[in-house]
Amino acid sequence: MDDLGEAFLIALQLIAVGDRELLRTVELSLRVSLTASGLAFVLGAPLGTFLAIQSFSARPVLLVVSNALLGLPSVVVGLVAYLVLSRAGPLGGLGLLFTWEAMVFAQVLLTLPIVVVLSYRATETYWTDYRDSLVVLGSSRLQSVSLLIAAARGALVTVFLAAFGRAIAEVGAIMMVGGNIRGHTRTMTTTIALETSRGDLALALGLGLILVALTLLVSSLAFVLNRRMSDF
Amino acid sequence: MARRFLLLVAVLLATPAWAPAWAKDTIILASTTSTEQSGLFGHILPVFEKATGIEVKVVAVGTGQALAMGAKGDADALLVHDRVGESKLVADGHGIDRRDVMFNDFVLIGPRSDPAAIKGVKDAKEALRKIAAAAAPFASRGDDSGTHRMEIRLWKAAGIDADARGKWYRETGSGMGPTLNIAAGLDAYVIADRATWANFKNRQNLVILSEGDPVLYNPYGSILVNPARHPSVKAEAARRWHEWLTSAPGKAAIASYKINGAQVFFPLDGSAPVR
């Protein structure tokens, strides 16, 4: 088990030196995911609010669609991505193949299910509380659906939450898309798969311990943020 | 209150994006995990790069994966190691002047306690027969890669035949360096190129048994994708890397690149490999 401390070793003396590498690669990770996430919140959010209030003969299918898309492989999003911006693709001629830009597309189309399901399931008692008096009120459905998002803010805090933890852990669409190119599309979950690979198992996992406390780092800024936006 | 959620949102969107410096020239390589991981990579393009300006992006997959990259026309050129599939590329029209670069060579490796005696059987073939008969537990690549197409003939030269392989072959359907993995936790034989081996950590029993069987050469080729073809494809940019990769310079760069001081790819260039 000698390889779990070297593992503790490497990850703070990465740290401790401020390793160049490393925080390209970090910055990368949080850039891409961030991004995504967040474009996938701003899109995906509405979306799901609007399907809480508004009732029509498709809702159902969108929801179960949306529910299954949750299982959703990240390599077959991957593949699906790069099909799309490969430069025989439909969007090949945007040359976003192999540079981050592709991750993030890439990211958005797989973490987009999550910001819907999880928007609707957050919006929708909000709605059967508010309902008549909304309706009393004359609101539009564009107020409506802003009402309950601002109503419903905490929760969301934890659906951005979702999105981002699927984005910031997942390697199998941006292997495919991004390249795993070193200085480019390298982030750390590339970057932890491609150490295993050549077995230096040590400096994967410390690569992994710095993921974890990225990520909570990023969780406990929502949280802080969360509980700000709650005193208003 | 909603829009303050909107704000962060927007804030968390305008992280910082470096401006990428698309000023200067850059190509897609598609090439192999077995270069990438052996580090080669790293050695000889900074020397292109300062040669010419130009920057080589590496995009490394199996080689059927790279092919199939070349022949979408989403790489600019390719550095493959299996001459079958190189010369289709070339004979369906994506691929044009394929050249000879470099070769390297496989290793049969084992646990160090031998239990199909292989140590310093010089023949691969032979081998290969001694660890069938002893039904020693042998990690195959099983992921139609040139390293895998290069075993399963290798078995058939042996005359084993597939069917007759028993529960001690297993397939790992994954790249080299995965695979050692396995074999290293399993005490299995395995089949790997030397670089890759050289670059390799996790060896725990593992150890070279048997080398420098010719059957074992490994050679690659440069091929560019056919602009004709591809009209996307940085055809100028691309002419130049695959001419001094071929080149004097280029071969001198291979060459020198060395793993605990062992010379591991050797340029083509008619001179006879050093083993």
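What you see is a predicted model; the values in this text were computed from it and never measured. Take the two forms, find the largest set of C-alpha atoms that superpose within 1.5 Å, and that set is the rigid core. Residue numbers count along the first chain shown, from 1. First, how it differs from the form predicted alone.
After superposition on the rigid core, the Cα atom of Leu194 is displaced by less than 2 Å between these two forms. Annotation: Cα of Leu203 displaced by at least 2 Å between these two forms, core superposition.
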Contents of the next structure:
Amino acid sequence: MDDLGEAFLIALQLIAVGDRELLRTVELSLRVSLTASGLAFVLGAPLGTFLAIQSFSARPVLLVVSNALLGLPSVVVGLVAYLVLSRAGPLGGLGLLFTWEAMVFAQVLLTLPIVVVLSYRATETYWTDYRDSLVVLGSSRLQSVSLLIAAARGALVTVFLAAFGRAIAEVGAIMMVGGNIRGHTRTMTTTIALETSRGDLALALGLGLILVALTLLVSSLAFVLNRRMSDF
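In place of the form predicted together with its partner chain, output the structure of the form predicted alone.
For this one, just the chain is written down, with no partner chains and no other molecules.
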């Protein structure tokens, strides 16, 4: 217990003084997760909205697949990303394996289904309410998607936060394609796993506290936004 208490105090000191390694790890984690969440949102929000307004035979299949992918283990996503980025894979020539860009790619694969499914749910109601008006106005499918995204922007912010929350907490997939290289591809989650296995609890606890704080911040923002939306 004394060792744990000492490690906790050292962790607080690392945060207070702005330890270089700790800050570098946090910065990389935020860069990777924000980039991945942004890309997943740019790709997934229009796709989810399109599925909400478009009726075609394959739509139920796409929705079932998207929902099924929500529960896909992260190591499977990491394996797919590794195979795609490896030398024998279709993107192997880019030399992205064991870089922070590879981790972004893995997190995009992981969070894209989340954005698609939640965007579909967020815009489906708006489409039901405004479909007749948009049809009367002669809006194209592209225009309808744009208008629904604008109308559901509050809910879609929570979709982005959900994707970011999933990305920032990821371990398995990014470790497989990033390699957990110190100073290059070592994020908060992979560092916590590594340092805990080594018995260096101070750095692991410091990063853990920051990660918990970020998770609470994201959850609080999502809660506040949902409350504000329910008031309208």
